[in-house]
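A lone chain, given as structure tokens: the form predicted alone.
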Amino acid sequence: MKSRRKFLQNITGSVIAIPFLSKIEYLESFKNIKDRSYDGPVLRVAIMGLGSYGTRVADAMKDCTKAKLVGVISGTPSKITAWQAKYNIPEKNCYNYENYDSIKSNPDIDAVYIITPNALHKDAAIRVAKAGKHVISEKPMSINAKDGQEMIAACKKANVKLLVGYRMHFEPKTLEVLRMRKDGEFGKVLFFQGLSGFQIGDPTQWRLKRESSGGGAMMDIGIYSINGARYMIGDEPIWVTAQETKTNKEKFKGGIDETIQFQLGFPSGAVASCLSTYSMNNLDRFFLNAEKGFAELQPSTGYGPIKGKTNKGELDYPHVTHQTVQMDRMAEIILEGKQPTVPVDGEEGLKDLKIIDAIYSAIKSGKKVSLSL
């Protein structure tokens, strides 16, 4: 039995990716990487939520050139002490959940990366925005579209950025598939399949408590297939249907979904068939079928290495540490105004939340639900 964090494979290397370059330029960028110097602006980040994924992000940021971990926010004093020692965090940049509004007067922190249980994202984002700091929220951005809209409004009012931790939007093999699709190499897209799942372990963890997670597998691993269907097809869905299966009503109770199959329809006629589950392993696959070819990523969203192929052969970009690239690219978005190939802003996160809301609605009604994203 595994949690999602253990299920997704360990990082196997740390290199800086530049996803906006051609393949030749991309590979060239890896040469003498340790000798490269950077003297431009650096995004100074505090991490809120010092659990396993927060630790993964912190470790990955050691290799960033444009982003730096400078602060922590946690409700556990012992974690704060441990992180101070491990990551050289000054005492003045350490906060708890009661006092972190005071980051407003701390000029050494530019942004806060919220890596807490899903249901806590909205309130934290609003407080961080009111403190005048940029917000990075782990995905899903919140537990429903209403909360997501409130987060967007708060950040707009405070004139700060709201970004979401969509690390796959910077992954080179994924981006190569998107380039090929945009350039017409696959022809008209017909079908997408997204499989996202694993057998979840500890029944007492927050992911299996609705008040913390907002739902079950759909609010955890299922977000990958939702978001993946959109960026792989390159369009926004206009309807959704969904069906829920529950085999263990004791473990998956109180609004916690175990397995959901859902289907998305797109304006072009393309369809997506996806599965989100907490009860099956070996499910991490994206498949795109089109008139002239196909693309397959398997694993498609794990921490790495991502493996992929198309009708033209294997995708052989080097593995990159997703969170390192993500944080450097987010620094560029916040500090330099750069735009990624696939958006990672609050509006992107809101679209996924609207789809999640519609999936739950479709399950409840048993009917097709229209979407307007």
Second form
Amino acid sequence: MKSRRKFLQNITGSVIAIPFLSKIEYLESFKNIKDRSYDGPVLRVAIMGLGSYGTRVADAMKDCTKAKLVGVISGTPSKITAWQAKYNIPEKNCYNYENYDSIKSNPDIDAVYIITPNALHKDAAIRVAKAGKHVISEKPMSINAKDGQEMIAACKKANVKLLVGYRMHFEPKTLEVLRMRKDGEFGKVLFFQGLSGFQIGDPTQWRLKRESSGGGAMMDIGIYSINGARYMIGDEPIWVTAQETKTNKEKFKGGIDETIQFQLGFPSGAVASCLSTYSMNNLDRFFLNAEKGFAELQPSTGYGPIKGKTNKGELDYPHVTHQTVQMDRMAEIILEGKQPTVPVDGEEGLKDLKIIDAIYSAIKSGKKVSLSL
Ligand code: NAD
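Show the form predicted in complex with nicotinamide-adenine-dinucleotide, please, because up to now only the form predicted alone has appeared in this conversation.
Every chain and every other molecule in the complex is listed next, the one we just looked at coming first.
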């Protein structure tokens, strides 16, 4: 039994192993229930930015087997106290934005997960890297490719890993579609449609301030369609065209995009047609069309359950808590050197940023922009 469990742990997240496993064994590898008998290495994580998504990650990490929340970085003392009580965090692992460079001399923290507004990711990542800790950054990794490159260079120099919170890269139904596509079950991929959007509320929030967000819906939610187009098609785009529309010029001002439609062209001739918006609800859909079949995920990137079907029928894989699985898999990447099916490293984050830069540039010029990823 023990060796079977070890075997399953070893193949965790690897779609290559599927043909050799029954579906039940494959599903077991995605289980998101804490394995209390596990006695291997554990990634000890401090979360920076104790907001809404930080809280979701912290709650999800309670069920992790290989990752553990052990520290916090926050500018709000009352939040630190509340998190200490809720997540059992010792005083010596609590930092604020002035003193967190001293995390360098804390041997009980391996990595910092940056979950602050987008424009703050870069400087935080560089400081964390300089402190010798692995960096996990939320998406978007930063607000443009230049900043992304600086983050990658800083982490390389400090010899620490840089990962991006692409939780969908570990989601079972998504991975099953990718397995089917890789195994040629759909035939030649011709078209992808990605719809990513929601109606944003409070006009005073940081997401609608360019200095904090770096842009509008594209940075926040449109990035899911960019990233999705790449992993669903399984290739890198070589050109982009884009068009912007605005229905509310007052709410979406100062470089905040409301709605952008964009198209990505791939070397095979496949095309992606995507929509990113802050003004429409019920937009969370991926559709992949290929010569012999199709795959549809709707919802495709929400917290789940993700629902999906292909020309062969419903995808009946069970729901997992994305953030639990993501953090266990990231622990394996950092501590055990494992390679995920779809990368979650800085280079992966940088590719999306290069596409975002190109989308904004295509809107400005009204022209097709070439991409070299
Ligand atoms: P939030 O506003 O709920 O939380 C942001 C946190 O950062 C707050 O605790 C805030 O106090 C702190 N903060 C530190 N410095 C700040 C500053 N100068 N201005 C404003 N806040 C500051 O936001 P969120 O929804 O938790 O988003 C945080 C990050 O997580 C973003 O990069 C976002 O894109 C990402 N996110 C990812 C997902 C996902 O599914 N992967 C989901 C939601 C958010």
